[in-house]
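Next up is one chain by itself, shown in structure tokens, the form predicted on its own.
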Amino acid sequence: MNQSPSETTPALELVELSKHFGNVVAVDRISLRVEQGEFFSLLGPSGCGKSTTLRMIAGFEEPTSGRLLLDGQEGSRLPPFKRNTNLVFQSYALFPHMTVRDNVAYGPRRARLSRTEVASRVEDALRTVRMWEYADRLPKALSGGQRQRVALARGLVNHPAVLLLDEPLGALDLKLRREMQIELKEIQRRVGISFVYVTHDQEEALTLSDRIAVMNGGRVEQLGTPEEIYNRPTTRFCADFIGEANLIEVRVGDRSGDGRVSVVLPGGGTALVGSVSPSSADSATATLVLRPSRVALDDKEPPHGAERAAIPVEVRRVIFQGSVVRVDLEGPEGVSLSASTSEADTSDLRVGRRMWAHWAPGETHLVEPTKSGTP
């Protein structure tokens, strides 16, 4: 019988892990599990503690407190070379004077594996990343994407229990980065190794991950699947950081016994909300999260009732963004919101036009209100 993730030994577990640099708390008592074969991302803005967390897992930083378990064994004080992990850097960190083959062979040779085993592992790793035909080239003869594949092969060749990746695609252009995201996910599925991936790119984390830990100020704000974090953020920070979102301050109205919640919109209209985070469960005010792609625009006010929620708006800007057009709007009480639509739908939009912005109540989510002093 297959065991559930909670019954298996995780590839990695952090328990109340902290790191202080003098009086600065870089990582503040974070706890999380990375399951066997899972693609797990640490996502957050610069300075949130994600790279420091990765360096503690790799052994390059010693925790101030807490525990770090690798395959169920205490690893907090082990030196890097004794941990069954490998780290892939954004800068590739390839030896410029060595061929691709020798770069990938460096780790197995240091581990004193036999010549036959080294050759077999190197070929297997390079074929996995589709770089075997470039084995005898120097790094300078490779493109950025090819060098990143070699760095990935070097991380895989020692068969680590956990592969750590520190923004490995950050130096690539947008088109190549998106291509590499798909390829990286396929490689991870094929080799079955747990990946811990650090990024500040929300789209990248949503594309690659089985689960994501959103970090802010050294703490984990939310941990969940990409769908959970995007559709049901638990805090205002997560709602604002993950993708584009309209954040509308509202008053909480009726809370019915069946779990439905209504809110008072700017301008006085009321609307049901689709879901409610625990952070807003007992609050008299809250923040309504509404994705721009869920906002429709119309000249006429939709019928009142549970089917659609609506507020009157005025068009402030129309911005062409390629496959979509963003429309910035101003509503009652100075509220700002955006809608995104296809180019075909915007031929008659103009600045100053008065319209109705409307949406299905089930497509909204309620989180904590703006805290005093929050920008």
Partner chain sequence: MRAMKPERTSPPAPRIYWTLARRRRTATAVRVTFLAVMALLLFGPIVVLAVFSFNRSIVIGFPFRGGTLEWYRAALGETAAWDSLRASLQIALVVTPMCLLLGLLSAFALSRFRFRLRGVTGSFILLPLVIPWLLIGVSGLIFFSLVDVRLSLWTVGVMHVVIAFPLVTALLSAQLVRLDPHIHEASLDLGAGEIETLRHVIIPLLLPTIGASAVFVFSWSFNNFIVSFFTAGFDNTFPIWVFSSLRRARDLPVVNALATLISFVQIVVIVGVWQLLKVRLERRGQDIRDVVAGA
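Since the one above is the form predicted on its own, can you give the form predicted in complex with its partner chain too?
Single chain only below; no partners, no other molecules.
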């Protein structure tokens, strides 16, 4: 299509947006852009301001400061019913006295669409979420997953510029949640509407999103694709919150030469690191981020150098976790780390056994040390 102007303006743009409740700063000057057709997630722990951000976009909270652009237009003063956004509530908030059909038709009817237009849109939306057969049921007579679909259809049917979803799968059991995740992604790709998706489940965010904003304490800590966020965390918080991570306090050694940085590991060994985040740029100490899945175990000391970094460890615990086995280890200076392996036979990994943990330096990252200024 050649509607170039609308395809270059972002569907949603937040500029230095803040929300204070009395002296609680719920959202602290966040800026981000959501492109047309993008699946964008706000990921963070409970209380970090995800819902508040979403409610400002939907129009239920007035920003304390900052700007909010919807399809390029200033939108922060519009009431919710005049915004081209729709919100899918965690509790679904279906109208209990209306059938599925009437629930979904509610938006189009308020928009004064013709009767036939309403009917065809409702059918489209309900077929998209595979709920057309249930059109005449009341919400009471639906399962949690089915209500979830209806809530989704009730938003999609209005063709909003942005569909906002506040932990929409939070009330479902794990298996159903996995199924719905795949379906949600599929639906989003098909309808091409931008989604802003709030979740505290990092796995869910990684699975679904085109891009993720990791939030903490009202601020965006890191913004990027799932791969960037998982593979190159820029802060200690992100590294810890997303996926499993060994966080090892190290001294920063040599910063010179070809731009590669080496660090001093506990026990005195040195190792190169893969990438250095701006948050640790100038400090003398830093935190080394090492994913357990990247740690290998060996009896013999591996050759150190540019290809391999290693420290001596002792096995502390072996935990069977189904598809993987997690091995908790203790290294020099009391440092603890874990390795996870999918090897079938781990019977020789007895507690107390002395081994070498080693990894490829390119897969590690350096972030700020424990007590840096970041709250």
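Numbering follows the first chain given and starts at 1. Here, rigid core means the biggest group of C-alpha atoms that superpose within 1.5 Å across both forms. Nothing here was measured: the structure is a model prediction, and the numbers come from that model.
Comparing the forms between these two forms on their rigid core, the Cα displacement of residue 268 stays under 2 Å.
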